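One chain comes next, on its own, written out as structure tokens in the form predicted alone.
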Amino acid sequence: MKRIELTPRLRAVADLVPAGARLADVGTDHAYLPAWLLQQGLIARAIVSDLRAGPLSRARETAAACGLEDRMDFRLCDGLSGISPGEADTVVIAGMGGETIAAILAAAPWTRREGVHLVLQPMSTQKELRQWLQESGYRIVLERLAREGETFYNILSVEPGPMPPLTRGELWAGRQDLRDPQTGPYLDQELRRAARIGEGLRRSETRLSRDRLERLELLIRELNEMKKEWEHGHGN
């Protein structure tokens, strides 16, 4: 029977999964997520969907590699449109840009309702998918790292509700944990993107360049006291 091993970035993700979670996994391709969760013991069945057939076929040979067919029900369809509200608890959305990750939460409104618990890991478009979040009635508990080589993935634990509104800096790389270690790379890094950004504005001469730049110019502040009071509590 096969063991399934995950990367760090699906550790992660698998982190902020609740034990006995009913998971729905939207874009599972190989299904290795939760075909770990269910070798682990740490839920009794999921719903494995897919936009395409190719992948959600790759999803039904890791299961039946590690005995798991009984346990998981496999959807082809777009987002959530073949899930109905009830049969998940917890959705998990790892891999998408961040405005895919949006369009699929927009259309299935029932994950905004009391009890839904949704994990998102944006490949990119970090920032519009906060901003959104923020915007349509949910609420970013907390946000973890994760790292593979020299690229930071960001994994976000949301629920419906209202959040306190996020700085600039916030929306940008996240409401981050100032106790992880890796907060502070993981600022660096954001800080050098913002500053390559900069640079390239500052050869233009346009007033909308000049406008982007000086906000550019708040949002880098703004990193730099993160990574400040990420310092201070490692004692640097």
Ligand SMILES: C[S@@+](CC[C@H](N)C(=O)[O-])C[C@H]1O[C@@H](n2cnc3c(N)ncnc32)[C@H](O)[C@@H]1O
Second form
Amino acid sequence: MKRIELTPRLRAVADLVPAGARLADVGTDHAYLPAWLLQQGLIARAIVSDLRAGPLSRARETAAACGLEDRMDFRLCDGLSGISPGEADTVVIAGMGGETIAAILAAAPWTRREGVHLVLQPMSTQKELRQWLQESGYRIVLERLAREGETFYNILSVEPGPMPPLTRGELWAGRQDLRDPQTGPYLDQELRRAARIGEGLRRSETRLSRDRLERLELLIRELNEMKKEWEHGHGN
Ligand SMILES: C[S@@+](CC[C@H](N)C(=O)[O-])C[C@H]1O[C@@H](n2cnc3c(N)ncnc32)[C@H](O)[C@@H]1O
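What about the form predicted in complex with the named molecule, after the form predicted alone?
What follows is the entire complex, opening with the chain shown before.
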């Protein structure tokens, strides 16, 4: 029987799934995440869904190789459209763009009902996703980082409800755990990204780029403050 090993990214996602969750893994592809959670005995069943038939058949192959076919429920559907409210209390949406994740949640207002827990792992447009969540009745409970080589991944644990507004820096980089040793290198990476955007804006002479540069400089100041707070906690 095949044993599933998770990459650091998927392992960090799995760590935020509560034991005993009634899980829906949206955009599951190979279904490695639910297969691992089932093999660890952390969940009893999972709904696994994908927009496309190819990935869903890969999910079936994983389930067959692991002997988990009768513990996974396969759904071919867009986002949560084929999953009824009440069928799942924990929804994972991982490995997709932030705007796609927001669109999937916007189309399923039941994800804002009390008792629903979301674990989101956007591959891009993280800032837009955080902004959308805070404007749409969701609360980011915590954020985690996972690192694979030079790439950092953001993982958000989200529940319905209001949250204190995120600052410019938190919208950009998340409200990260300042005790996590990965947070400093992650903030350095984000500072370099902001600096590169700043160089481009400085070369352009338009009024719009000057306004954007001013906002970017405020952001860089905030990211530096977050970095200093992290250093303080790490004895630097
Ligand atoms: C890069 S894979 C991520 C697989 C897995 N969740 C992970 O994190 O490793 C993205 C998957 O999302 C699926 N997908 C994209 N848009 C979707 C949507 N609107 N609804 C459901 N699945 C979607 C794709 O077909 C693909 O299988």
